[in-house]
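This document starts with one chain, in the form predicted alone, laid out as structure tokens.
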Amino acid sequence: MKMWSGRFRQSLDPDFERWQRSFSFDRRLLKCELLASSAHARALKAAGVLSSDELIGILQGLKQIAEKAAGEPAFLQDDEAEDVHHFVEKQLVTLIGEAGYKLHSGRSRNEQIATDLRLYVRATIDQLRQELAELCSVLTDRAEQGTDTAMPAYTHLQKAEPVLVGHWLLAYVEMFLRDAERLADCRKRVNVCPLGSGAVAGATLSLDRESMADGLGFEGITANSIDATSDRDFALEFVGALSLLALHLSRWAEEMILFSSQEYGFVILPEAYSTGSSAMPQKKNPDLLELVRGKSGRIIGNATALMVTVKGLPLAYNKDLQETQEPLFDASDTILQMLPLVTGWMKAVEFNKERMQQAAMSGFMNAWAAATYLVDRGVASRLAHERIGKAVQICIERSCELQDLPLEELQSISPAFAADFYDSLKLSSVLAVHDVVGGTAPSRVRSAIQVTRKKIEPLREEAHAHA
């Protein structure tokens, strides 16, 4: 029986009927639907709509549906169910008889899907934060292993200054920690319960909304039934946060691809996450990295699809909102599949520390430190910049580095140069001069690693608490 068929005299066009169903993708919400339905059933009992026996029968029936779905994959192959709500009602009536129809008293599919999606997004956020905690932990471990090696940092893809490998990796940890914070902030707005909103104007029965929300672990209830049944900004915000996370993953992947090329040679691709060429026997291709980069575009596309779907909808519920589910599910699936693989890659990757260290010692990356040397001796910053620029130009003409210029020639550029200038050009001195919080001085990086671990630990504890 259709959930809405009483008013109709003519059957649906068969092609349209198949086309408009959502059960093929919203069946993944079955667990959420069963939880929400159990909460609604208890509220119906409290409102006097269900007897004790009917409540027990419905709760047992819902439990049986969950058990069947878990143990029999074919159980979810239903060519008649219009959506997950229809499927549950059908199965419940089959199991316990007409009492199953009473479960829909005082509620609408509009509030059901809004509730199911909030439960789904909340659970996904908790899972993602756990995965991000693991990724950040691995990155921090690798950063700690890189506190004895320098590498070039780049601006405009040109060599800029040397930094510690650990400092470089911690930059990604900061990005991913912000992503975890964004998801936690999104969770606050997700975690309100629409049950009791009805189709648009509120439930027609005196249901205890606070009790239903509490039973489902929500922090509160939605304040307006129109908004509750038509709102999807929680889904847009969630996928928007995923798109930022995907963007960070894509930047990470792009840099690892560049650094694994022969021209850089900083990164040795782990074979477990790479593939070969069908034509060129020597190739080892960064397929995981390239797929991360490619799939990130897909997630950003899902965020755009969601916004475009919702942007012109009048209040309240419209069938268009059915189209918000697949982009949401796809974005969630894509990022959930991606994060453990990225973590595994980071555990397995090797860095060519000798090549990185060597690259950090050429290309005038000590030029700012050289200018700082002059500033420390009373030369105005702008003039120091100009004097070192002249010295660099001489070096370029002679194909040498700053430390190769004779002191007499340096003093002809500025009398502030002295014999100790050459010590300031050594890699250890160049790193040490960046001795500020957030800088790449070795002591600052070691301190940053400890601070970062303290940031990650509460994230791991919270994620496990929600698991």
The other form holds:
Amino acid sequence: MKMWSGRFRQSLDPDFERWQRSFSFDRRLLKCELLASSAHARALKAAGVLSSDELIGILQGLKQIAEKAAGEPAFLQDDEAEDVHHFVEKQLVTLIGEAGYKLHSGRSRNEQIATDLRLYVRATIDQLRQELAELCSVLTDRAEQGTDTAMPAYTHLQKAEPVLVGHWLLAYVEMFLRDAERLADCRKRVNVCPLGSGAVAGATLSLDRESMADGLGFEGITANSIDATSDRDFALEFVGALSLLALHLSRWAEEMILFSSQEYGFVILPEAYSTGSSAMPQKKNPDLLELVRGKSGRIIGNATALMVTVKGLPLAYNKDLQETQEPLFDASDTILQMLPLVTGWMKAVEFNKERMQQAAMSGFMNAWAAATYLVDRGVASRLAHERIGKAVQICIERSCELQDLPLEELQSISPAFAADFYDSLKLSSVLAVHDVVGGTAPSRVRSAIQVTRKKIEPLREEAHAHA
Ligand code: ARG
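Switch over from the form predicted alone to the form predicted together with ligand ARG, please.
Expanding to the full complex; the earlier chain stays at the top.
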């Protein structure tokens, strides 16, 4: 039986009937739907609408549905169910008889779908934070192994200053920790319960909304039934947070691709995550990285789809909102599949440390440190910059580095140069000069690793608590 057939004289056009169904994709909400339905059933009992026996029957029926769904995949192949809500009602009536129809007393699918989606997003956020904790922890391990090696840092993709490999990798940890925090923040607004909002004006029975929310682990209840049934901000915000995460992953992937090219040669692609070419026998291609970069487009596309779907919708529920589900699922599936692979890649990758260190020693990346040497000897910063620029110009003409210029020549540029200038040009001195919190001086990077581990720890513990 349909959930709404009474008023209709004609049956639906069969093509339209099939086309408007959402069960093919919202069946993944079954677990959430069953939880929400159990909470509603308990509230119906408390309101005196269900007898104890009816409640027990309904709860057992809902439990059986969960078991069947877990045990028999064919159970979910239902060509009649309009959506997951209809599916549960149908199955419940099959299992426990007419009492199953009582479950829908005083409620609407509009509040149900809003509730199910919130439960789904909440669980997905918890999973994502767990995956991010793993990724950050592996990145930090790799950063720790990279405190003995320098590499060039680039601005404008031109060699800028040397940094520790560990410092570079910690930059990614910062981005992913912000993503985890953004998800936690989003979770606060996700974690409120719409149950009891009815179709648009509130439930038609006096249901204890607080206790339904409580039973489902929500922090509170939504304040307005019109808003509660039409609000998908939480989904937009969630996929927005996923878009930023995807952007970070995409920048990470791009940089790894670049650094794995023969021209850089810093990154040795792990074979387990690369493929070859059917034509060129020598090739090892960075497929994992390229797909990560590519899939960010898809996630941003999903975020855009959600925004455009909701834009201009009048209050309250409109069937357009059914279209918010697939982009949401696609975005979260895409990221959830990607993160463990990225973590695996990060564990497996090798860095060509000699080459990185070598690259960190050429290209005048000690020029700023050289200017700092002059500043320390009382030369005004702008003039010091000018003098070192002069010296660099001479080096470019001679294809040499600053340390190759004889002292007398340097002294003709500025009398402030002395023999100890050459020490300030050494890679170790250049690194050490960046001795501020957040800088690349080795001691600072080592303490940053400790601080980072402290930030990851609670995230990992929380992950275990949810598991
Ligand atoms: N399948 C619907 C959706 O996903 C459930 C809500 C249907 N409500 C309605 N009034 N037709 O949005």
